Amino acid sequence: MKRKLVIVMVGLPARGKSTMARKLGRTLEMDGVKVRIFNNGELRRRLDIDADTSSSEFFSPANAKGVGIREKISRMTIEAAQSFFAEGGEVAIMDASNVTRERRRTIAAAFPDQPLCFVECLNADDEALEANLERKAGLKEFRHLTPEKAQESFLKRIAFYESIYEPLDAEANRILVDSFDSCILQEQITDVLPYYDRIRDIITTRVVRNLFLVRHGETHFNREDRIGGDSDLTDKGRDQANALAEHFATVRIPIIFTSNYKRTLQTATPIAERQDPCSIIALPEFNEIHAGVCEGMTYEEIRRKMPHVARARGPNKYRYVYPDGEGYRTMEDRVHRGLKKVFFLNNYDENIMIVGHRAVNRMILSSFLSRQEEEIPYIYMPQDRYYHIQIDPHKRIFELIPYRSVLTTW
């Protein structure tokens, strides 16, 4: 006998719930699970309506006709999922804010055969929140704003939301997910749930479909072996940015990923004019370590000039910290907070590219590798290749992948 179930997604706009449930229903689906995802916003932008479904009025309360728009789309997404599981299917995901407890009931009175599964997201990370928030307002549905006037509207849909939002807590079933740290926070089971240790797994563990972690071009203090600073990419990493851009054509990067230093983003800009679209996100914490009074200086002017410094980060570079300035240890914190963003802000089915520094990208992929603190300073970080990562509950593979182009002659 087949095992069915019907999840249902809960939250604000812009918290990860379309990320969230398509973690569960591809992860579900790898273990062989029949299952599908029934998103109302996919359905409202593909059916012909007669409304401006993307203004913000739209999703008023006292918009009868919204209101009418919007409860028709919520029935014939449940009509389509009892359907599915006529068919045979045995996990239904219902992707949509789903903030009324009218409208949880009305999901549940529609199933009374299958148990029902809440899952509710939320994020307390303003930060995170507020990136996802720009990059909501550069979806297609918007392109007929300005980016200051997409955002305008869409908080105010968000607001709508907010003035009738009722979290869940009289559902038999219910979990509550901090999003940004795929933590579970609470969890209320009433029922034998079919697949519940499975979905508790998919939630709080990181899964990668492709990650592309490249190091940046060549630049002026690389060539002379100096530390730290912003300083621009030789032709060489010009080169090297535009060989990048070639070899990954062909390959869909909806978003990169980079530091706030100029060499990061000159060797992200030709990859995204690649693409269509690309948005290039600059975070801080994937800057690179800042060597303090050490900045811009060679390892042989450190030497020279401060013997000291280059004694005392001999024995264990992992540990040490630059005077005035970070090291590995103390960037830690930063970078992991970095990669959180990374994977909020990424929809789960889409590739992801990280262009950042050698140091930092070494406690990137450490965070994958599980490597000894001691070994990360010395990961290989070349600037002619990158890593590939692809982790899911069944594999997990890492590439160090070079690259070529005809623009090349080193």
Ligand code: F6P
Contents of the next structure:
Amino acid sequence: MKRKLVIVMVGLPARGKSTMARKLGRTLEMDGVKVRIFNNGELRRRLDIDADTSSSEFFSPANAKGVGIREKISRMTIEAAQSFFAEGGEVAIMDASNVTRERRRTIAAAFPDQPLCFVECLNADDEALEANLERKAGLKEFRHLTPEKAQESFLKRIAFYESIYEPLDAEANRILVDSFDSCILQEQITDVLPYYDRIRDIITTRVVRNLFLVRHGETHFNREDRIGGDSDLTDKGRDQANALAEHFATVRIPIIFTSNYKRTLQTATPIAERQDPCSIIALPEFNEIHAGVCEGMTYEEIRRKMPHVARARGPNKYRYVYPDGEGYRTMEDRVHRGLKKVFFLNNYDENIMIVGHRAVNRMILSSFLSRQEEEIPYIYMPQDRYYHIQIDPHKRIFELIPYRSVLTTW
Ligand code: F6P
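One more: the block was the form predicted alone; return the form predicted together with the ligand.
Starting with the chain above, the whole complex follows.
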């Protein structure tokens, strides 16, 4: 069987195509396949073009100059992929929107000897899409615009693509992927495609290269043993955040995910300041367990003033739900949803950092570990160490690392 394949990404902007392309590319590369990604957008940003290629007008189908430049860029990436095959390359991933049949026919015609597999990325989750737009609006290409203007411009760009979008239907080998849920929605494969089983596997498997799961630094509430609330870091907590920043200064962290609470944001800020560039994305899904009527109380006060709560929670901590609040069990869905957002927004970067809370971090960790549910609310979640998590088909590593130690390179 021929070992060459062209994977053609398809989809509107911000639907997770590049993340999926990177996931496919990096994993196939680790399998020993000679693979390369040809990304039209990256080439456009690299070339010295006599036009404002970040403005929405550049993407208007009525803008002949813009259309011409984009066609030229597409020809350039196709030629680069042809040379890659001529030099022994095995899998070329064409990463662009490729939303018109004409564009897809042009790509197919350029590779008469290699089978093609079209991978369309959809994302029907509005919140994730919105968060992705916010992330994109923060990219270098939009630095000259305010975040609002950048988002407006990006939305217009999407609308232009929508106006010319033609669904995959005539193409022989096509697969429709929900890039938020990492699942296959439809597939129609007529040829025998090399690597196809592996591709399906990669699309649906979550690989974690380096997830740094950090608990926020000490807060005033922690010092008093009070639960919940939205208190600030203490001096010790700020010192812990600075030590974390120092510790991670040599590791590239492009995005730090936090909750909406001050303690996680105050911990993430110094870490982000030592990185270049690094954005902080606050996800409500990572807010700490809400203790309902017990918010702001100490465990001792709960035992004294609400003995029924202490009695009921003790033996059944995972399933127990605080009156007017939450329990570990009821947090499951939202925390898992937060994790999906993380993997969707992280652009398949090797390093991911989450700064969360004691209960939330236990839930995050447990989603990778097979632990009995009774054990989850007791997982050790200290403030002077973080978990370094690595998961791929060959290994599952969960390491608890003191951050005042010297960092070895990953
Ligand atoms: O004490 C800090 C805290 O994050 C509280 O806000 C939260 O209620 C608690 O830890 C969760 O831990 P546990 O489930 O062991 O009470």
